[in-house]
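One chain follows as structure tokens, the form predicted on its own.
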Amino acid sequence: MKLSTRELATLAVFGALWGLVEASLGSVLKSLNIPLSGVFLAAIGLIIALVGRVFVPKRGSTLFIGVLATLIKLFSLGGVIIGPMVGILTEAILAEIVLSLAGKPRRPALVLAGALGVAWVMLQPFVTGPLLFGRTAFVVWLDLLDRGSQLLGLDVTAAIWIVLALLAIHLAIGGLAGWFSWDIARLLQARQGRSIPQTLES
């Protein structure tokens, strides 16, 4: 991936913005114990990364943004940061894979990248729990059902419906993040007087 100085500066801005959102808003949402706070935080971060990809439509640019955001999160103060760092990096990797396979960034690719990135929030505890925090997959599963039961008002015995509903919520919020990131990118480019190439039109 060859980048000009201008492109590097652009990616640095988006990476720093994602990292600052994680370091500031993430701490606030966690302290308030807001339901689905991780989902909305991931959606905001991915909007930033996906807009950055539209500005610099080159393979590896989304991952570059995610790595920078991860490094900024590393130096943030307070709380356990290993989980959020893994989340940021994995979300960026998933988005990078989708966008690299799609070629030029277009709205459908951004929607899919956002959906998969936010869906990782639901799956991550099954990876980081046993590997990093010594929690068994069964305990993580019970926690997922308990949170889903409280959020959806369903009995924990309706495990399949809880999981499907939570997955649908994650995918929908992530898909909306991808959808709006396209519009935000076009709006920002229009305000800068930059025309969007025909190949990038939705």
The other form holds:
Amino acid sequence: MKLSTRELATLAVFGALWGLVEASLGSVLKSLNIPLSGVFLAAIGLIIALVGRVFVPKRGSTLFIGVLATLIKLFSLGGVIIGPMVGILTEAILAEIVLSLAGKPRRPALVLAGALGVAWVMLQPFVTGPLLFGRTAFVVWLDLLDRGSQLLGLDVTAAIWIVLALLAIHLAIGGLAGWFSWDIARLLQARQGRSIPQTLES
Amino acid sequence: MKHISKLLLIFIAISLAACSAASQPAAFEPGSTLLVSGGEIKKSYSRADLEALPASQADFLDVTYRGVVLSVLLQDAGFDPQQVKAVKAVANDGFTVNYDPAQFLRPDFLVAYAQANGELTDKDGLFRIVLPGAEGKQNVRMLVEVQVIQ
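Go ahead and give the structure of the form predicted together with the partner chain, now that the form predicted on its own is out.
So here's everything in the complex, that chain up top.
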């Protein structure tokens, strides 16, 4: 990946924006204990990263934004930040893989990248819980069912429905984030008077 | 393509509306007993019942609490703590926290019924969890039930 100074500066702006959102809004949402706060935070972060990818449509640019955001999250207020840092980085990696495989940015690729990135929010505790926080996967599973049960009003015995519903909500919100990031990128580029590349035409 | 966007938005709106309607906490009656349950076992403990068990002390946020070590309570209720896979603490507003064996087997994991130098506060309720060093939400207040998952 060879980037010009202008491209590097552009990526730095998007990375800083994602990092600042995580460090500020993330801390507030965590302290308020709002349901699905991680999902909305991931969606906002991925919108920023995906718009950044449209501005610098080169392999590695989404990962670059994610790494910067992760570093900025280090300066976050509040308690344990290793979990969110792993989250930001993994969301960026997933988005990067999808967008790299898709080639030039297109709306469907952004939708898929957003959906997978946000879906990671649901799966991450199963990785970081046992590996970083010494929790058993079983207890992480119970936590997921409890949260889903309270959110959806289903009994915890309807485990499969809880998981499917949560997954659908995560994928839908992520997909929508990808969808909007395409429109936002086009809008921003049009306002900047940039020529919109062929791949950006819907 | 715009139809897909609209459908996604409608799906999310309906989901969130359903979630907000469903996520009203299932309030428990703030009774004067603590229920310890799991499988066939269901046992209620009053404060006097807990005080009859061996007492221990543990600190959380510079406050020293007096209560019963959870593994002692589980044994008294008829469980073998070594065979328990997880323990769920339930507060009277429906808030729950799950604990794994590394946590609930700790000798300083208390079900507290008093402070060392007085009563629990109104915010604490009649019983509360005390897990020193853990974050606030793991120290469940207004505790009404301990569910044992084997």
